[in-house]
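A lone chain, given as structure tokens: the form predicted on its own.
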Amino acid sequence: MRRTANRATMNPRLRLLQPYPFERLRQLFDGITPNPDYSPISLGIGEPRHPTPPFLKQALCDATLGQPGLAGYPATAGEALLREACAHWLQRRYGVQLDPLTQVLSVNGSREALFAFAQTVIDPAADAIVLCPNPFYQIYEGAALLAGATPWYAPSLPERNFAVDWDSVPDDVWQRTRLLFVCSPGNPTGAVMPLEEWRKLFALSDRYGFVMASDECYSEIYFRDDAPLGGLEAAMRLGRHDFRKLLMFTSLSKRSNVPGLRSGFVAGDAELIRSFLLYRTYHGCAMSPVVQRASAAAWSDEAHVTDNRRQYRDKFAQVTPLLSDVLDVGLPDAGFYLWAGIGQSCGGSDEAFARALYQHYHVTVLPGSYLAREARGHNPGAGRIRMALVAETEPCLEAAHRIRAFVQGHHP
């Protein structure tokens, strides 16, 4: 049958994509007029709102005015200056040594890179599975679907500090797995993977041949004495000095409070970096030289990161006790989210909780079920909410007091 001339032919896989959590939240709030007695406070989106360090703004200005500034096309591989700064940071932070020219690659933020990496490694003709935690960062699912793979969701267990239950994955799923997304510190749980969990995943990768993408964008915001273990660091401790079948992904967005800069890097297995660079050459996503030079300055400075972490520690120390009295929540290992169980509030419905809280107290939180998928009869995000404590301390404390009043039944 001949196609009509005015009918566009679209990629049918686009129909597999689910609405993004914030679009679902917008629909949930449709028709609600929040209480005008309260100013709006959003704990919904994980967008850092601490001030951008002044030296980083100055570095952007200097790079714009300098040579070559904006006068030339950037190379996809990135400038040696930035890749070396990233490699030096890895050495300082994790004690790992990588070749900046073959094992480090600049990217336009971890979100873009995580999506593109799936397109690089998935063969859509191979009946491939992409395995990820549940709940999860929705880019993992979209990347899998648009690469022609099938997502499979491994649940996080509250009784084990939200560790992912990798043992629940059947052998036939592991056999078809071509890419495993791990997220440590986790979004939204804040859980950090210990060395033994990495050992288990490396052994599974060796047995079944899948590649691991380690999403570590929250690694510099933590509340314990020890910094979170990274994937490359774990590999080195276990004698995997070639970092085979492993790439780590990180960015400056949370670390340096510059989500608008869209700057990060990937590092690890040189063979994977080579293939990823080939894909990106055709993808056309080289980083601006201005952004590269400012990014090199950011990766080379730790003082602003230490101060940023102190601000989060002080904020969480004040907010968490207020909420732990009325919700099932505690201080996470890392990250800037509180992942809270609502108990029987609003009948245990996270959607009803978020909607009523917005209506009565003008506070926005994200229903936990929006960050997970129902798998094998259970949605591990149901009955929970995610609160992003990204604003300054005062509005976060005000939001906590309003949530307390709401849970205690004081509905103005």
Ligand SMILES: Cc1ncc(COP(=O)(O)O)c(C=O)c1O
Contents of the next structure:
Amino acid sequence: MRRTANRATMNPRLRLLQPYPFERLRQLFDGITPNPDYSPISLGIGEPRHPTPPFLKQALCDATLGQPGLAGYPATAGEALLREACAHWLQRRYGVQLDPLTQVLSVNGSREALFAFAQTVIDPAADAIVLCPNPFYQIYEGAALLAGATPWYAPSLPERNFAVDWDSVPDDVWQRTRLLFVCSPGNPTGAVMPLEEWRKLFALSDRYGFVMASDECYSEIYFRDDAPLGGLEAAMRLGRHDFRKLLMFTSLSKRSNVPGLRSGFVAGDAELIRSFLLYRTYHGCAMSPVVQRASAAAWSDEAHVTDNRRQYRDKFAQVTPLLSDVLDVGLPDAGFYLWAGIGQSCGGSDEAFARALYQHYHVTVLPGSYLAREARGHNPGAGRIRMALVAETEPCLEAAHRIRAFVQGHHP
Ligand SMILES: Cc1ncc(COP(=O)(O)O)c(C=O)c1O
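So that was the form predicted on its own. Now I'd like the form predicted in complex with this ligand, please.
Time for the whole complex; same chain goes first.
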């Protein structure tokens, strides 16, 4: 009796959450025995796997063993030392000036911050819409649903080089939009938003009053000469020096190969930061003081970031041409994914492709349709696969050779 009652009192919005892509992948592969002649190679999860820089591990040890170590509760906003290091990085990287005490906030990685920010912004009584690209990082959707908003998906298609088609959003949707997620560089597309697109979004934000959350956690892994434009940088270039209605989200996970550290920051509009800090005080998500010290060291060093980027560039330069011969794929602007069209392989079904590739060649890729939603009769991820080139170069090359053989119809 009691059990049933408890279930009935659960937050009904939990039932709206979609299974995570990796859970769907597990079900897709259920019952398959992969070919034992091949060792497993996973291009599925986008988890950085280059080694953590030794100086960062040392900084963690030093902070643990030094004073005050782990004695004492950390402040939710983060220590000044860390926020100043983040503000200095923003200045070096984007040429923007922010006040570390009112415009920068430490967070435990961008994922929790993107989620929590939606809870801060959305009024569940207001019939709000949260707008995001399609395909997208699934946290945007879950954050919107649990905040009591309705997600709306704006397509990002190969015809437009994966630029999001904001013009396809109807006026009545803009009217109800309270929060817009931008992902640049994009996951999974790798596309970077140019200044003109920012200009358009700022004009729309001024007109309709929505807030923008700019997810930039892939900004330091790029393949062209110019580093990706950031949201704060775009705002500054367009004369929006107060960064009104804009927060950028970033982290050390990809930049410094420390996904396990859980360290990032948000920066921008001081008013948004103030409300977000209030929310976070209750949420209880202050960053460990040890992690704060190590993070300050990481944001202050650029040599390891340059070296990491060089490793990705070498790897992508070798792997991409092997795959672009057989799939619809090219070098992305940035990020560590290849977002490939499979053409008529496996009847054009991304699920069938991923399943058969796993079965015959023991290579894991993610079906593109798992990263997008069907909207207005079309799933923009259908017929595509996402490959995360996070492992070392050798296994990525080996995977590329197996995928080539698979697409060319050699099924062992
Ligand atoms: C687009 C995007 N945003 C945010 C994150 C979260 O990363 P983290 O919480 O490690 O900063 C990820 C992780 O893969 C991602 O792909």
